[in-house]
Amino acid sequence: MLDFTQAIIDGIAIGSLYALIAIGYSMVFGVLQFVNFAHGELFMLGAYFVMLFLTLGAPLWVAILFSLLSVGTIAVVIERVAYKPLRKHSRLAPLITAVAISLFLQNIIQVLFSPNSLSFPINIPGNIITFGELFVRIRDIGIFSLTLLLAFLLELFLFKTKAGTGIRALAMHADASRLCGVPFNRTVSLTFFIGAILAVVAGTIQGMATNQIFPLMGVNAGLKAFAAAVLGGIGEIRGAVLGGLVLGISESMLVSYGLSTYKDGFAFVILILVLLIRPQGILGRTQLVKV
């Protein structure tokens, strides 16, 4: 019982940022009802962006400031030059420009810096608190912390304000919302923006904690947290963090119980278990399609 119960909570602080990042898949799913699986790679833009403006000089406020700036700015762009123009194709169109824009950035970033890992220059003390026979890292407590207030900031910046309420209007019916005066262009920009902010806070988070990155650490991340997405329902801001949270506690468990070597492929075994059994996930809820 007391390994289950530590499992739990060494789980916490990395489901807390796979749910960072699965809030990006959702809302752009939520909004275009496409996958963008180049989101990986903006959490690992934003990992390299803190790095270089810290390495310029910049204190750590402002280089994620900039940071946030810039990366949010980069998938706009991407929205704009790469989605955009393939919002009247197929499906299959935007998805696999995702996975080439994906690919562009991994090589550009092994290109303008080095596809070595690099050492990140600041890092969080892994001090650690005892409950008893339990220990907890203080940072993991901040993780989680920062992640379920981010999320709340979110849900109330899209109940009460005029921005949010155009984004959950279009994700529920694109065409009635533009009927009723809501900035199309605009808000899937928004939309991309704020999914871009939460990644680069997770990438920041994620080179402070392991004090190094490397140009494919969005991969392994971004599919994890595409699984988090589909788990906990996609499109559904509290399912993306609810799903980040059970995969993050399900990989601690298995490298507790000395099942390391499947912790990466059990990801993907939830996301095929999720699809057969309840296809929207589990806040997800039935959308009728009348055909």
The other form holds:
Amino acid sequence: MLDFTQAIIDGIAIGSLYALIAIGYSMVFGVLQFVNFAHGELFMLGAYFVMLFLTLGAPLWVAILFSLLSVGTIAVVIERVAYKPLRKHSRLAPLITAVAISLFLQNIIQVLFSPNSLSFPINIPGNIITFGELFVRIRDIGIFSLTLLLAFLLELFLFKTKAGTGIRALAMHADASRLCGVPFNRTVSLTFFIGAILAVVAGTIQGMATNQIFPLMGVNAGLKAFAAAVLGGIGEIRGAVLGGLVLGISESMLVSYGLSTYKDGFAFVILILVLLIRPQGILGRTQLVKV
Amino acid sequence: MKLQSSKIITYTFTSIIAFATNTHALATDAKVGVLLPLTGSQAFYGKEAKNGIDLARQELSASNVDLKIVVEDTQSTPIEAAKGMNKLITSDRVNVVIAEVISSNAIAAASISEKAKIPMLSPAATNDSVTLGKKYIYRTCFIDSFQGVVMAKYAKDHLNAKNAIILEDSDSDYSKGLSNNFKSTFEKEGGKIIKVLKYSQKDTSFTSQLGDVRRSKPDILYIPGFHQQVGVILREAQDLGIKSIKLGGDGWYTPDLRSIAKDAVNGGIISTHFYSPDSKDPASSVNTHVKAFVDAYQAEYKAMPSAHAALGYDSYKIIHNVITEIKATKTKKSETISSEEINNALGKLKNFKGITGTITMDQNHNPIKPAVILEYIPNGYKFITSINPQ
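Previous: the form predicted on its own; requested now: the form predicted together with its partner chain:
Then the entire complex follows, led off by the chain already shown.
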């Protein structure tokens, strides 16, 4: 029981990071029915940009702000340049392009910053508080709260603002929303921008917590977050958060029961099971596709 | 008349070619392939080894043996290591290869060179199976079984440890090798291995494994891994208040470990190939040729050499030494040096004075030489002891 409770606590922090990245996958999928496989690289870019601005002498909050803006803009540019021209082609075309963009970003960072891992200039200390045998990092409580806060703010934005309503309308029915005056391209860009911002936050947290960043850090995180998004119900913000946490906690359980070797495969077992048994995910709704 | 002129042309060409090949043979005694991870996750180790090789080449540039170097990058993967070895042998036609510092990649490269009967000398691949049963594969470093045994004995005899937990990198042959040998020796000596926990090189948090360590409170936490993960593990262990003594292997021995782990690395004890004392250290006066190497390295690269730099340096000197000896036996200058001769000489290498110890090859092509035990202290290392194989 002790192991079990501890595993849940340990899994929440990593699960929160999965959740932040998963939201981006989920939103883009909701709007365009397209999996942006370059999304994991935005997580990596976020960490590198923060490090770059920090080494240029910017204070942390400025570095994070600039990184949010730069990576957000990069995400919008990627969409305009690489995905938009393919929108009328088969669904497979942008998917392949996304993989190419992902490889491109990984390699350009390897060329610019060397393939080695770099030490992150600012760290969050990992002090713990104990409850008898159980322990929790203060940092992890912060990461978890921040994730819930950002998800809450995002929901608020989607339900209370005009632009947010636009995104929901587009997700519901693209053509009908256009007829109602929702600016299609601008709304798609906004969706990519928001997804990128959350990925940057996750990347920065990971950099500050582990004290190192490397060009391929987005690969594993991106794949896991994708599995989390599908598990929670792709297209749903709450689903993405729930999926991320469930995946993080499951992985942590596998480790504490001595099955760590199978940990990385587990996300994909979940992915296959969800697609076979409940393709719409935990919180997803079945949609009637009318022909 | 026509026939005549074509004959002249043929003669001219033949003599030009003969002349060209002849000067070629005079200029270069042998071609040495260098196959290292120069990009990718293990690039640090590869570049260090390359620096060592370059330094040795510079020092030996005045000698009467001329070696041509062909460098290939393995991108830190076994697949590229095998491809690179293939290229060196089939298209560059090298006589001998200094190849790979990472065990998994060295195993891949070795299978190619063994088949082609081209001798390969690995500076730092420590996994036992790299040279096992191979006729053409050698190494400059000691092997994992020795490293694991040394640390287990040290923990038992010097630290009076009763129990231990091993944290093993399940993606690495090197880590598994150290882990298995530590376990069997520690148990044979009467110690108890509480658990063998595993992690993956993709992991960024090790809290689940360390939570287990925290509850078990072992005397020893043995972490035979590479610095990228070990650095984070040490920091998290410090956060969790784990008081066990942390032991490790040569995968720790890079300056990068300290930049990731910060002061959490202090108190850690490792086995490694070589100790680079600075001039302030009283131990540095003991070994003058080690000091000369360290000074030359610092002058060239403005940094302290790691174990991999020292092993790269020794590897190149071994090859150079072997080829010099073969050349001395040749009476005619035009006689070329074959891979077979280099292979025989490597197998018979005896009492070679390297900076990582005096090296003699045993019948399994593994050098018989001591391991160094170091402790991490603030801003440096403390030399504890050097242990010879029995």
